[in-house]
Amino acid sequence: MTDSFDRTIDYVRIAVTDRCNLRCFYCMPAEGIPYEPKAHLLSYEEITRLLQVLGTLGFRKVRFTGGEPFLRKDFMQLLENTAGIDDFKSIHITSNGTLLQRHIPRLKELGITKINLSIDSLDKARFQKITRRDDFEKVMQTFHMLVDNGFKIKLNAVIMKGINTQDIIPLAELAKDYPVDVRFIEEMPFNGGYKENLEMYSARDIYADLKAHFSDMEKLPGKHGDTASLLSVPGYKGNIGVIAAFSRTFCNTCNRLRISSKGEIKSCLYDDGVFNIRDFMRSGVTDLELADKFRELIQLKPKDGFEAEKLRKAPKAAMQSMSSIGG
């Protein structure tokens, strides 16, 4: 599938829940957000059907997100269903790592070994301040277990001015001893309304910090659909990446659709939902009609995040939470 800008669209991100057991303040306020009742969520059967249809359209990669996906009951059953779909051999999960450990053996059996792990600081006190939870040791234990079991890990860190910029170099140094991608992400406005104005620590700022410390780092060539500008340091086992999520400099290679936990299709992170596929399915449509609807929606994909933001009907992106949007 290609969109109207001739970008190949072959990757879908599906949120299985809007619930999270952390309260990271760049994502939601301390009291949390109003969660959707279970009846409003896509069922596992509906998600499996969507993936089967998307597979016929050339989609080959799926990432399950949340909230925290392992909070949803029987999430492993959905992963087992997905592993049985021939078109999707690239199955990824984004998790905060607090509930993951006991599932590692089964994930390996299913061949699901690509995990994005969110960790914004290697300082225990700062981690607790950011997440409002005392789970640092648990998350780091999960990290080491995943490494020891041969998982392909990407560590995601949202960098916030005045909060955790001092963590950039310590986090990047993890790539020295471990075969992981450490990725630094610009803060975005999808924070559930905890603050309206971002004091941006930009991708350029992050890159400048890295360059000052790693004078010999080199930029790696990009691949289809990359959001991160990847950097390598000679002798390091892993790589370092910078994601310009707010600057939106990678839109020309975007290859994805997002589906929220309640079935809202987002053709761009910065739109406010272009269609509810849950309601469309529940109206009794056939798989052919579903496929035609996806073809239509892909053609509506905007040129970039700035255009998507201009087309929003809701006045403030900041009133959404990334937990609701889907990871």
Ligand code: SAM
Given for the second form:
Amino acid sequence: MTDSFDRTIDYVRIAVTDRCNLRCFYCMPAEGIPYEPKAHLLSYEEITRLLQVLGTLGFRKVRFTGGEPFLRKDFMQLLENTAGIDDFKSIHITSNGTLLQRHIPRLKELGITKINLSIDSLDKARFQKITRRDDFEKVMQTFHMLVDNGFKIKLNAVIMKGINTQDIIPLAELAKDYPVDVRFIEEMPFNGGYKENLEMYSARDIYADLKAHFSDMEKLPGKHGDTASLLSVPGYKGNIGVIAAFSRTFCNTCNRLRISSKGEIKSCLYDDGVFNIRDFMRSGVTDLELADKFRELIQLKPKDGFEAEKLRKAPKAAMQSMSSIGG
Ligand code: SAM
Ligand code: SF4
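Now that the form predicted alone has been shown, please provide the structure of the form predicted in complex with the named molecule.
Once more the chain from above appears, this time first in line as the rest of the complex follows.
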């Protein structure tokens, strides 16, 4: 499907839960965030149905995210269902890595091997300060288990001024010894009210740090839907990417639709939800009606994230938590 700006939309990101066992400060407040009641979340049968319909519209890639997707009890069931949908051969998961170790054998059997693991620091104390939890060793153990089992890992790190800029080079150097792609992400203002005006450490700043250290790094050509500017360092097993998530320089190649845990469709990360597909489904519509609704929603995709932000009706972006949007 193409949208009104002639972009091919074939990638859906679904937040399967708004719950999380970590409390990364850039994402969620330490406490007091109201979780959605279970009945408000899309059931795994509803998510499977949405994927089946999206498959008929040409969607080929899905990412399950959250909150922490492995907190959801029926998550493996959802993955099994999804692996059975022919149209979705590209199944991805974004996880904090604290709960997935025991699922590694089954994930391998299902052929679900593309995992984004969020690690913002290689320093235990800094990791703990950022996530407000003491899970550094467990997450690093998960990282090594995934590498040893041949998973295709992308490591996500949100870079924040005065917090973890010193981690940029050590994290990038993981791509030397391991076949992992490292992604540095600009902080965005979706933190559940922690801070409205961010002190930006921009994609440009991150790039400058990388360039100062890796003088021989080269730019790689982008692929369909890439949000990262990709870089390679000669001899490194993985590549390095910088995602201008706040500067929003990649909107002209956007290929995605987001569905929040309670079924809000976001046609752009920066909009405030354009339609509730859960309520629409629960009203008893047919698959054809669902497909038509998606066609209509895809045409509503704004030109870019700045446009989407202008159209917001709900409170400012910073009041929302990324845990309900999925990143
Ligand atoms: N819990 C999982 C995890 O942390 O990987 C999946 C959900 S999390 C919301 C998805 C991604 O969004 C993570 O890589 C996280 O670092 C990123 N993220 C969360 N809040 C963010 C923010 N305010 N700015 C930029 N990225 C953010
Ligand atoms: Fe949880 Fe992921 Fe948000 Fe951290 S970034 S609080 S792990 S949902």
